[in-house]
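Shown here is one chain on its own, the form predicted on its own, set out as structure tokens.
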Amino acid sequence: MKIYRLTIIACLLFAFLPAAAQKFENLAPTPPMGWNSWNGFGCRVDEKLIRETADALVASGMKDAGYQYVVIDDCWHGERDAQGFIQPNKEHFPSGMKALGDYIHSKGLKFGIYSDVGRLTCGGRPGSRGHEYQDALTYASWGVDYLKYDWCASEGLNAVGAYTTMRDALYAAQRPVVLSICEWGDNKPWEWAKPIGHLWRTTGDITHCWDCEENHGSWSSLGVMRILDKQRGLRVHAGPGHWNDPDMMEVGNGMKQNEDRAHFSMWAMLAAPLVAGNDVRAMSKETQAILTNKDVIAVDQDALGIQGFPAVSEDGLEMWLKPLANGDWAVCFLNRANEAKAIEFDWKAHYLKDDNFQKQLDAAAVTYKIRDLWTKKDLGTTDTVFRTSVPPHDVAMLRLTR
């Protein structure tokens, strides 16, 4: 009889959706986190998994440092039942989801979950396509907080249309979703997303290397510096409610110690979601230093919203300015060169401003108190030249307070 019932509701909200649908607002005011499974774990996913990376979230002290999410990606589904309702995959999911998201939701964080646009994810597996008031409908069921909403098999769709309807559909479910646009910035949705989703990614899907592309033949995957630079041009559409997603972080994943640092330093500058993507259950001390340095999260999570840009770039070395609330900057110096970059840096002899947001760091007619946020020291004021050499591949992030 359950069934029934929600293939009578499902019915009845394709008939009764209200004009005034929308997305849910107030959900991320400031910059999703949490973690993702497909970065590190692809189609390997399983309830043993999702528990203990829940798990390992509290007891690393990541959940502490901010991260919410716990978001499984492709290849839970299993088929859809007769009625058209999607079912996980038993022998992964044997004890359901709607039991999963209680454990999740026990240990005080939120539930995430994946599908596509089309009639098969990415992966293979069912999409939502003809089926998106059913999905809303069984997410809320379950519990579910978050929805990551891919683009394969998006042939002969509109992406306006199809991430609209999945939309109205979460809103129709009456359970308070952030609706993740994962459409790899093939139709600009930084220009129509924002009444939408609340975050969209920018490009196509990440890889953990500092500067390469993978070629898979139709698409590629992406260093984290490619990624960086699809980037520029793109912060004047991100704010509170909805944002540039720049993908899911590799830190932990394979690359250098000083390459995660400057990973995670570039994400938080540029106001991006941090969804981590590695194991968490067996992460290294380093790693986890990086992924709960809560003085870098800070400047990601600053209830200004506004996203960093270059100002200054020279051989390699960029400096990267995001302004911050209550008149502070985040500053980072990131060396992209193979070799350290010196740095000499008259902080009055520099009017640095932000156009966009008709922000100004002008320490010549302001002092400000710097703070180095990955040693943790206090570095003096801007009336003293800044002076500090950075390493191949690294950063010099610092925090100028008022």
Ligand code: GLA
The other form holds:
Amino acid sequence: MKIYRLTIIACLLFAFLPAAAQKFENLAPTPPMGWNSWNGFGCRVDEKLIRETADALVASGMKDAGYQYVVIDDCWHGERDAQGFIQPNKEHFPSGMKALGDYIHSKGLKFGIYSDVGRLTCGGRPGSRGHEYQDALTYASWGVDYLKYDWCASEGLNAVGAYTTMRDALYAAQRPVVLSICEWGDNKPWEWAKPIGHLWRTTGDITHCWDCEENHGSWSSLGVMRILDKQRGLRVHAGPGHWNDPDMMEVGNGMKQNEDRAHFSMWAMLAAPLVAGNDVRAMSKETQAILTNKDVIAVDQDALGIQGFPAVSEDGLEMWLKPLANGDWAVCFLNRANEAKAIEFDWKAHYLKDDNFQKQLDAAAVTYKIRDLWTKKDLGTTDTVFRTSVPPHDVAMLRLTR
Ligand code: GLA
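So the form predicted on its own is up there; where is the form predicted in complex with the ligand?
Every chain and every other molecule in the complex is listed next, the one we just looked at coming first.
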């Protein structure tokens, strides 16, 4: 009888105890897609820009192509009120964040916001340190779906602890939120962040150049090729629900069209979060076509969630491979050089393997159909030698289908 009573008490206790904190699962089975204000606008953010951007994401076809999150990066903040609750900047967001979130949701999109582990954000606005649970509650009341959480003013903080605190705060607030960890790869988040966040930055900030480094004094931002080179060795750590983030895109922000195309293709090969950072209200037709190329997006969003890798590298020309669902492969020839490169590739003469994920591209045993994902042309099969010429800073991107 005693045991019976104890069992009932234990069951009741478990039923009423709050569930152990964890990250919200199933929010990012494929890499998150969206738009973020930082690369194009820096601190110049206001509700008009965000509303117009939401409208443009719909009108341009980007929403239909998969872009979902509208993320306001740094500098939306005003002061904390007397109780410590964060307020938006009243001049730039006079209607308030709940109204803005409602507007974004009314367009079928999701609402993202930015904060920082420290007392101040990178832009010197109030960070979340000491206010994590309060901020998570506030975001939930605004309808926030995505939080980018930065690492400025983090002196003395342990990264695992700081990001776990915000994860737990979001979980306690009970509104599912994608947690985007932004500590620039400083503490090797790929080794510890899988149970904490849904994506983690692997590097410092990107900038809109092909292969430059821009010095800002205590830190530098990196061009697209430099960011790409820093992804080596990280692919084994990414997969559905937990992604390496090589930073938001610079497509449409000043590089040449072929460089933008190569940048977008490589982010897809990396299974990177596809977060546009340009002015989508005023983009060129060419930029729009790049950002909405559904075949390339399908490579990024493939259900296997395996990050691609460079299989062959020769004299500025790289051949990247990405295993896809159903035995398909994405193949991307990246020309990093300043002159065009001729390609002659005999599929049957190469046995290509992905040792990390045990996949084989064996054209001697299997005949694959080939489609060019930028020209949208079917190019026969892997039974014939593939010949093309890739312009400088450009790609030839193919899908091989069984
Ligand atoms: C850091 C981040 C950027 C951006 C800025 C905002 O540099 O890495 O992506 O969020 O802060 O100040």
